[in-house]
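Here we start with a single chain on its own, the form predicted on its own, put down as structure tokens.
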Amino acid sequence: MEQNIYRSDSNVINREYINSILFEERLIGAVEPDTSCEIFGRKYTSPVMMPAFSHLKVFGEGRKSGMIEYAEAAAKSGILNWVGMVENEKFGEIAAVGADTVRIIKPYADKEKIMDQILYAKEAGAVAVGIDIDHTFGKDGRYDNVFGEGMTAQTVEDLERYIQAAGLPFILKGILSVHDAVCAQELGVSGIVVSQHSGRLPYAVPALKVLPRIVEALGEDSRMTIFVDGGIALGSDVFKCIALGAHAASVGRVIMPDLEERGVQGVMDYVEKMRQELAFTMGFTGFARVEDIDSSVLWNL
């Protein structure tokens, strides 16, 4: 068989970004660590967070959505909750659970659904709203649509708008570069998410690997909330993305066999896994807090 010299599979090169830091020990001194962290000025019990799935079917008889399920896991384990594309019914019940939720809208051809959605969400009690910038273009290069749907691009105007509408913490979800960052921040929004958004894009540059470039354009002084996701799968990938400079990180995909098998418990029992995970790490590397933890004790292969 015929080799594949072409390795474009973003996700792949990720994952291996990601599995190429590695971690020095410092345990002299060292405490049992406190994963718990401030997110918007809310406490959680570790900067592990949801993901924003969309459309999540029923995964058994007489059980809820997978949407509701995982904001219930959220709600039970005191953490962030995401919500990515639904419509605002749907939405509505998700809120209902009481989970802190952050909800990312797509990059709709009709803005007005968009502003609608943004008003929405405010009134059902969203901890942030934000955009789906990195869901704009399918895969022949032309607007994307989802779920019937159309997509377009986002205007500095149209931003400007859904910031000022918000009234809420706004968080631009997609950012992969220097340049995306400092557009965000001149904005004024709130928060941004660095992800390559499941691999979307071939040969996407890791988001731990731009990561730092972002956090040093933003300087020192900055107060955006950076949360990273896209293949985060274990507590010391969290690890890893907070000391790079994020603030806190999204689990991915890997949850889904647990949501489907057993629901809200299984989602707990792996997020406090990650939690665990997180902990761990932090004691062997001698970081007592979360806010505490920098890249000094990161290596690379």
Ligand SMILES: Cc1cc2nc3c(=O)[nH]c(=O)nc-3n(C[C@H](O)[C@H](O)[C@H](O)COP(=O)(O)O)c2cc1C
Given for the second form:
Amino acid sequence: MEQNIYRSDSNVINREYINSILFEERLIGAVEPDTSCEIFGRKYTSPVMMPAFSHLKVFGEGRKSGMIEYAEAAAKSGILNWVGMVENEKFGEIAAVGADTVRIIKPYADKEKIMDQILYAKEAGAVAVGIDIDHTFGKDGRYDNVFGEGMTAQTVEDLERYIQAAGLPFILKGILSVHDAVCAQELGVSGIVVSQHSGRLPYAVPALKVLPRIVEALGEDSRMTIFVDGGIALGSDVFKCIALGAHAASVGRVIMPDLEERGVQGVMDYVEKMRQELAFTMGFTGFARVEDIDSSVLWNL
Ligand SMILES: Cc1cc2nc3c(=O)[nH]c(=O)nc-3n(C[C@H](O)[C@H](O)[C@H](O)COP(=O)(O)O)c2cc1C
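In place of the form predicted on its own, the structure of the form predicted together with the named molecule is requested.
All chains and molecules follow, beginning with the one already shown.
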């Protein structure tokens, strides 16, 4: 009831903000665009990425788990795959699919479990590892409990230890302020995910609203890779993320119906649709390459 009246739902607020950003057209001199991009030194067909999902079931008889199916879609689409909370054995199965994969580990109270999952991910060939720090607190304001596993705050010293041990690009997921982005940079992390994690905090600022301030605060010489997720559903949304300073964006819950109904092919089709929409937006706004996209064509910021 409260949510309907006051619209505290961050998903709604976030999506309204994405919708409010408009494009001007720059057609004179525009050429057919190339959507390929590079992340952590690897080439991808587009800056559309899979989400860091977890706990997906097997959606039909004779099918593999949803986690494996979307990893297969990532591999076949030539995009970066992400995985959330899984035990090592399951992560190994997902990594064996062959997609470049980022492993996001929970902020477990058991810090040795975090270390163990980092080292396992590295061994299994993960492209990067990280922690979703926005799952520290539960709705009662206490440290969260996720599927029976206790979470806790990760200190600066903890994070330094993980970064050191990883020897892989290390990512903090759930950054939604200049404060945390600058801390992350000072810690030496390689990437951040500007995200409200499915709208966990009511009235959370939309990722795209805070992103330009983060980019400015990190500075022109920043070597951090910036990812975005939350309500990203169209290629034009991905364009907005890139224009505002991100390097890539994840598409999450919106792919669920296609994943459930049509599995690998359903996800591949959705991702290709987004890639084409990105190309279409690039063509209309006069950007030939992803790395050239800037915010000068955006209105209503
Ligand atoms: C079923 C499901 C499982 C998720 N599991 C995780 C997880 O384990 N770790 C994580 O960092 N994020 C997790 N997320 C959050 C997503 O990575 C993402 O931040 C969020 O869904 C916002 O993107 P979207 O609006 O495109 O769905 C999960 C989301 C869903 C819907």
